[in-house]
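This document opens with one chain alone, in structure tokens, the form predicted on its own.
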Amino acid sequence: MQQRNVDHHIIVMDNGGGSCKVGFAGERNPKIIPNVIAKAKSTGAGVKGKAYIGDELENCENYSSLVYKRPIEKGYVVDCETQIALWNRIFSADVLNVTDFADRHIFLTHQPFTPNIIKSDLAQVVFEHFGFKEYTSLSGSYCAFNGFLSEHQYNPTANPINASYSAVVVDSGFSFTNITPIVNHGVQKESIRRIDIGGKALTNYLKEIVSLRYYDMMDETYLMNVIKERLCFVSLDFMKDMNIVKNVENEIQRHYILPDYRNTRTGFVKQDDVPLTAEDQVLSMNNERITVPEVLFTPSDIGSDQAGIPEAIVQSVSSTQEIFQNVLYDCILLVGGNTCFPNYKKRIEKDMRKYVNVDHNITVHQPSDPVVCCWRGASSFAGSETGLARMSSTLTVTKKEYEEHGSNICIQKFSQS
């Protein structure tokens, strides 16, 4: 795609369950804003706790016992009022500094099988509340695929994609994991597979097992998510590592110094050569480091009867036409926040071999930044001459069209991807 200059009239947004990635068409890097309103618990005597909207959470001095309100559940916007409050913050002078919507175009990514009622509600927010001039929505998986392709523009040494422009996009984020085959730039909707496990479920699982074994952490969502991201990793041989952690002292165990909210707000991993002080409160992480991410591969560990990621990839590819399967196995693209777990890519490669015939070549790719890959793809698409032409002809609804046809025109156009 021939890239254009940054277009400040097109706002590009990957509105995820954990964070909202947002910026202008043609930009390389988005702003990443927590997609949540967090509120401190009341301090008593009628004093209400302070609320933190989106990026304001960074200014919170004490993350202990925050109460969270999220507009997105299971990957879909279910609370438009909360989402509007967050977008108001994003559009404010402190973030994007956008006030005039009447001449602006918004580009939103969407998840597969979004219910029509949710598409209708979002269209109402876009056109009736904010008053945008134009609205485009495209599959998040397709945008991630395009984001990986766009890396060639900035990094000539990036892994080359196959000539057919086909891939299996494995998007494992905050709310869920989607497996989406793309053939010749076309999303194969009938072969999409979804696993209802994402980063939120993993953090909740860590809270439960730590609360059962050590300290009560059920109200410490923010802290436990930080600890998960800093200490958990995917085991390449789970049963072997589980035998290792049975020993009192082992190479997997790490100690985490919990925050005192005076010197540190999130705590830190204890270094072996640094002695403990009398004030240090320590959380020992042993088998928890591997059992939490293992849920992505064995969902039955938390009572789910769904397949793990490698098996779901095989189910997805096997449901496509046989002539496409070789090329799809040869390009598996991993995106989303869970991709950042150490060894995640290696484990996918290893486990895939158990299910796939040796005649198939398995190649797994990971973009330079799996978290923003989807947004970068959307930005590249909206910032290119080819993408802009396609948006104008088939993927965009104008405010005039919305006023004439209602939300049905959005449902009709956006269902194409």
The other form holds:
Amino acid sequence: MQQRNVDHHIIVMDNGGGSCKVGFAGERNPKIIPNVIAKAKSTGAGVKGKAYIGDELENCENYSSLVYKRPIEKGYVVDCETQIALWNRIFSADVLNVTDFADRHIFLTHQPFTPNIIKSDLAQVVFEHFGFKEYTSLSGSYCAFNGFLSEHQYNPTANPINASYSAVVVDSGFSFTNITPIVNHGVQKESIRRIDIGGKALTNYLKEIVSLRYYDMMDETYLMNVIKERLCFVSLDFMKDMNIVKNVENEIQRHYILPDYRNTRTGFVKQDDVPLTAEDQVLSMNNERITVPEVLFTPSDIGSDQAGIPEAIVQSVSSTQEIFQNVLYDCILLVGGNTCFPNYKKRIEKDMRKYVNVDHNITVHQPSDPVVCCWRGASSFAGSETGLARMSSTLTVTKKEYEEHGSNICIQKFSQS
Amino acid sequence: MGKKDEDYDEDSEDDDLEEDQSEEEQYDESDSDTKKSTKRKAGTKKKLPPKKRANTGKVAKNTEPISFSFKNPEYLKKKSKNKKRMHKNLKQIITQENYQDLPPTVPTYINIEAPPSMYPPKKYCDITGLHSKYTAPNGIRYHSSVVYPIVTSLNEYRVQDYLGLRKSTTNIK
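The structure above corresponds to the form predicted on its own; please provide the structure of the form predicted in complex with its partner chain.
The complete assembly is shown below, putting the previous chain first.
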């Protein structure tokens, strides 16, 4: 995977539940577009609210009371109509400026075990609605793994990955968490584990507890997401920290100044030396800062009966063949938006040690940018000679093939990875 | 199998919270009805109970597009009438995939679900979020006697709100 020419014929897209990462093959940085259509609630005068598609959300004046419509549920595209509207926006002159689809090749990432209905719907969108020439789809976890490998080409000082090209990819994204062991470039499908908790569930949980305890925030999803990203962190010693937050004044507590929509649209964290003014509305975040990300580790907190991430990693790895387990524990790769929580990596390291036999080495890696890691892997895959060769032989469906065999050929080819 | 279906129900509810509440509510009913009817379809399979016919017209309208393929000519017409919820949600799609017919060794969306944790769930005070040792008769967990007056002052709906947060509501809506 040496060559890195930007190939404008291949559009690489990591179509995630929270944001869609898109760019051309061989590029280093994608454009990140929120994968959502947000509609402002109709105002009192009966005026229909404005709809913000994808990146137009940035221009939104007022983030409160937005109604979100997302095409993706648990990582799978269920609502093709919304997805088409969003892709139209992404391919428009404002973002990617692509018009000649008949000449282009689209490279999408997919989640494991995508239902056949969704695969064929997507094939219809790609070939019939947009009319792409070729369509490639590769497992998102494999792309993330590849992205991590390609990162070392840029940064030779980083830890070299083990020679067997094996890793456990823990993709904790917006609407799900998937744990995928990869052995010698091959995805171990039987050992994939999924946890139905992602960033969205965490934001909703924070929104609900804040609404029950302090202010009604049920309409303020955007704001709560901002607060979550700014204030929540993974506790390294949860029991100890829970004892700290018992006290009225403690070092974990932070005050968040809520937006007044004049000076600030999203609010900010109160600095210690700045006194409060009479107009400031303050949301104090105490145990919420740690209990919200804790849900990733103990989903039972919100009534889910699935295991937390460290336990699920152990379940996943121990279901692989015994000879692989050593190398897999030695390379745990964390990607996805939830990886951005402070201390997330350390906590996984710490928890894994509790579950895993001393004979196994545990090494946890975190790519420099866990959100776009998957896209970078896809981009470098599609931009390299070896990747292109693999793509054309097994992973790509051309429009001609589609017209000949229908969407079955997509189902067949894309279920291999 | 039945137990897993329950889980999906709960999850989709969780997701729906993201969308607008007031608008969501009006669909909640019909949504759960469609869920029920699809579940029934999957469960009994051979014969639909006659009860289904007796359901309200609203339900029939909602289930109709499910049985058609994606290219149903009615699709766009219906859409203009009732713009929302025309796509199937993930749970409906999964039901249609007939994963139960596959041998259990084949990995599918359903059986890659992480099994339950080996550790007992932690208990938190519903009011403050701190550790909790006590449970009030109405099901609310509380941290200490300081919180208890608040617990007793809650009305029934509020209690359900709190319990719903950790999905342990007892009465079904």
